[in-house]
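Only one chain is shown below, in structure tokens, and it's the form predicted on its own.
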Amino acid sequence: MNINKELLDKLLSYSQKPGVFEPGERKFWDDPYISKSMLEAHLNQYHDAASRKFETIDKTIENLINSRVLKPGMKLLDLGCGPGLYAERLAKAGINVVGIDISLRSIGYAKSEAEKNGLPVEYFCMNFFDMDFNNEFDAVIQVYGELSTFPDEMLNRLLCLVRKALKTDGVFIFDVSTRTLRLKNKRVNNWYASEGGFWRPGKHLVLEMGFDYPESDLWLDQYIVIDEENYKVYRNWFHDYSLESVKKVLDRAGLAPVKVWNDLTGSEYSSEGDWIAIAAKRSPVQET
């Protein structure tokens, strides 16, 4: 049997630590097989791997109109709003919702359930990096961690486009993961081989890794897919936060909490919690 060296040398590479959110393959959102296993993971009401079950996203949606955070009426930007599953219930509240994913088979789906069941939802298929809005909306939602996947830069970049897209009153709502979680949730080193599943339709070997990085409160689970044709290394990253931590980060953007939960749903706060829920608002500081 001839091993081919060349691949093993860049797979022997890829087991040691990389750099601190290094990318890994860019096409991941918009690949063809890859999207389609990604909406079946949201849909899926086994897991919560891709969004959460149903069941919890109800609970969340009547959290934040119980709480009086959100209110019928409001005009609502759902950041990574993925197939609909936040922006449709949002809408059957009351809710003006417009919708933005990356995605375009989440977002065909979301449409083409909106237009199912009569819903006046607005998706747009775009990069939330590139949105441009202005004193527009009452609440911006962005949930199930989906900060903690970014750099610093990209992180009060994004913060700052969010505060811009608000108006003065307006509210931003979303959730972020603890090491507590991590340390619960971390990969570990795996692989497995498969006849087809979510990376390929057809044969492939998977090699599972997670680095963690503590001094910075950053986890890394990376997949090395190996198939007939080639290889590609897929990178999560998850940046981790304490309360003093994200409250921080807000404050470098404009944004102060008014309100803090254990979770969206409306658990109450603990320093030991998995997750910390927030909506915060704007704050009074000076406008450039």
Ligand SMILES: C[S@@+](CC[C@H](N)C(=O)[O-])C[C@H]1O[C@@H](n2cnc3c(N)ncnc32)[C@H](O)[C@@H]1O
Given for the second form:
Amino acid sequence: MNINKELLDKLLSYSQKPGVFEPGERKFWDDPYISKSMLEAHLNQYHDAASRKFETIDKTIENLINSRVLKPGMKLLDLGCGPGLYAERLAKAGINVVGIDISLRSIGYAKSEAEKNGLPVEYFCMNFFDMDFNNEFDAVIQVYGELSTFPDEMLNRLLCLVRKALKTDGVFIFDVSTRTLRLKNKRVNNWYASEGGFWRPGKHLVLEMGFDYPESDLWLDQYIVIDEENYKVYRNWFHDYSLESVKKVLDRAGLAPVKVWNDLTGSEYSSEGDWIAIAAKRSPVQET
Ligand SMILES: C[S@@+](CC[C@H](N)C(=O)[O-])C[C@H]1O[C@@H](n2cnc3c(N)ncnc32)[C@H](O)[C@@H]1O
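Switching forms now, from the form predicted on its own to the form predicted in complex with the ligand, please provide the structure.
Below: every chain and molecule of the assembly, starting with the one above.
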């Protein structure tokens, strides 16, 4: 059988380290098939791949309410709310929640669960970079490290939108991963064949590679997915943070931490932790 040299060269070129934040396939969260696999992953209680397990989510809500960072009656925006696992629990705690996510499938699931359980959560399928809220929310949350996936310029843009969405005394609650987590969870070079699975419904091959950019605390998990029709390259970028580096990013957007934890369940901060969880407020320096 003849090997197609052009294809081989193209595939081999993907083994070279890409430039920082060089994008892969655009559709991922909102891909019609992948979003179905992703929803299953969000709801799966055997791993923490897309969302944390329900037990951890319950502890997170408990921490945010018990620490009085969130209070019943508040109006809260959940950015990248996925299937509404936090939003519905927050609504049960008396918080007025608006959830937005780019995945139509997750939003569809979240809406049907809210309806089934009689919870007044408002859900919108939209890109959070397109939001335009002004002085509307007592709290904005973004859970499970989504902030770590953007280059500095985009992150700054998003944080400015968050700041604008918050009321003057509003609080922004989020978590970011650290280098400690990355070195435990990094993708190693590997390939596998599948008859149908996470990436595709039918036969396909997956070539997985990890690329480290230690000088920038960056990591890339790259997946080349080859099926009978074509191949696509998916790239998941992770910018890990230390407390110092995340404070700088917040400062640039006019936000400053008021509480720092090791994770959103409220465990005490340690510089060796896998995560950093922060509650931040608009900093007075930047007030206009
Ligand atoms: C790691 S998941 C976390 C979901 C949810 N926060 C949780 O912990 O259960 C990230 C979520 O962000 C959403 N997302 C990613 N980029 C987005 C964007 N630009 N606008 C809106 N949602 C986005 C994804 O669809 C996904 O549901």
